[in-house]
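Here's a solo chain for you in structure tokens, the form predicted alone.
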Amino acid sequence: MERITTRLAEDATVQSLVNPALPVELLADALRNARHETWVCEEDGVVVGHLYGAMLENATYGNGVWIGPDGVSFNTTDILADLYATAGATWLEHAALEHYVWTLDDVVSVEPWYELGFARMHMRGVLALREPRAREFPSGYLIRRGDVDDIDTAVALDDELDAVQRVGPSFSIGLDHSTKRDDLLETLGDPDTNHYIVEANGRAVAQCLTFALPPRRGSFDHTLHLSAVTVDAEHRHHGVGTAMVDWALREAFHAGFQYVETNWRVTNRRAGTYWRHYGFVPTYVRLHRTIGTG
């Protein structure tokens, strides 16, 4: 546990938007529950590294292993390599071929994983909500709350987002979206989820979702998660998306949220530029490796 708390404290020293605080009792319980799934490296009786990865099934991306910011520590890259080789053999026995790592986006943290064949996939951006923003919608646009009756709208606009990701340089093709409607229906039915829809002439042209982020390592309390931000192709570059995000975050600010997080694919260069320009600061990067592809 000391190595985990030290690791997060070091991350927070590098990036102030990383929360170094840890609920000690919850962390201790988590470690006890994961003791049979955690690998530890020792030298002369001293712990010099540990690795924990949660195995999860995913119909879209395949069976995978997720390693969080608290799931790994190592004194050298060779120690990490030994830990990964041992743990990875067990994961492969369970057909978990997709391996993901959330780590601080700095050279010291990511370079060892590059040495093991991982590549950058997603960024986590954080914004401190210091004051509400109030950019107005262009003339003719209105915003409203959505609900489960807007499922067709939600699916159609999410398809727009998928279309953006399918073209280069992302080339996110071949993914199974057969459960999208059911997944979105469950999301819209969650009373803690806010669905915002922008309309023009009675037609939905943009949407986004927000919800309170549950406690997780590295994130602050009172953090909102922003996702599914989409603007119809014909209505982009008019300030519609920015005004929609302003509206959603203004409501979050007045509801007591202090931070907001969002994710974007690193190959979606336009999204990365947009979120940085808006004020989001990259904190963690999700690295990915598929076993059997090189």
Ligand SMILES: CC(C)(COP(=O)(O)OP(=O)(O)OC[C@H]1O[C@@H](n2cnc3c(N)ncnc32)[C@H](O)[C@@H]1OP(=O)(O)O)[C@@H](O)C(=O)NCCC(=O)NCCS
The other form holds:
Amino acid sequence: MERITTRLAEDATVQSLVNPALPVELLADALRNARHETWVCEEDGVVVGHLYGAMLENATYGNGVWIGPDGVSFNTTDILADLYATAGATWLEHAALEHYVWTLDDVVSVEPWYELGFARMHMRGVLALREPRAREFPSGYLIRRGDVDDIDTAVALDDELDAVQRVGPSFSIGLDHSTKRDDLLETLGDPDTNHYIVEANGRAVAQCLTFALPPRRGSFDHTLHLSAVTVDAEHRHHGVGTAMVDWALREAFHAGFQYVETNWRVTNRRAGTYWRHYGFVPTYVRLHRTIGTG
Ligand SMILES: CC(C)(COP(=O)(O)OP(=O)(O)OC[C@H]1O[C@@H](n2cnc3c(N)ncnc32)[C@H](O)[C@@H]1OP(=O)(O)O)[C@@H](O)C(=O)NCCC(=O)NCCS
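Pass me the form predicted in complex with the ligand as well; I've looked at the form predicted alone already.
Shown next: the complete complex, the earlier chain at its head.
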């Protein structure tokens, strides 16, 4: 536990948008639940590294292992390599071939994983909600809340997001979207999720989703999660996306949220530029490795 708190404190020193505070009980519970799946490396009776990955079957991302910011610590790359080799052998026995790890996006944190064949996949961006902005929609655009009756719109716009990522340089072609409609229906029916739809001439042309981020290591309390931000291709670059996000974040600010997080695929370069220009600061990066292809 001490190694994890130290690690997060170090992350927060490098990046002030990382929350160093850990709900101790939450962490103790998580560690207790994970003790049979946590690997520890010792030298002369002293712990020099640990590794925990949650084995999960994800409909979109396959059968894999997910390692969080508090799931790993290591004094040297060799120690991480030993931990990964040992834990990985067990994961492979369970056919968990997709390995994901969230780590602080700084050289010291990511280099050891690159040495083990991992590559950058998703960025997490964080923004402190200090002054809500209200850039106007171009004329002819209206924003409203969506609900379950907007499922067709939600699916159609989400398909547009997938279309952007199916072509290069993302080439995200192997993902299974068969549960998308059901997943979105569940999301839209969730009273804690906000669905925003922008219309032009009575037709939905943009959407985004927001919800309160559950407590998690590295994120601050009162953090909003923003996702599924999509503007129809014909309506991009007119300020629609920015006005929609301003709107959603302004409502969140007035509801008491202090931070907002969003994720983007690193190869979705336009999105990365857009989020940075908006003011999101990259904190963690999700690295990924598929076993069996190299
Ligand atoms: C990313 C996305 C949501 C942005 O929406 P958008 O409506 O095009 O965003 P805006 O028009 O507000 O801003 C886009 C750019 O146009 C510029 N812009 C805004 N109004 C403009 C105008 N009237 N004329 C010219 N340019 C304008 C902005 O400065 C911005 O530049 P930047 O990306 O360099 O910061 C949109 O491109 C999209 O849907 N992409 C596909 C889906 C996707 O990748 N979503 C993000 C998932 S993480």
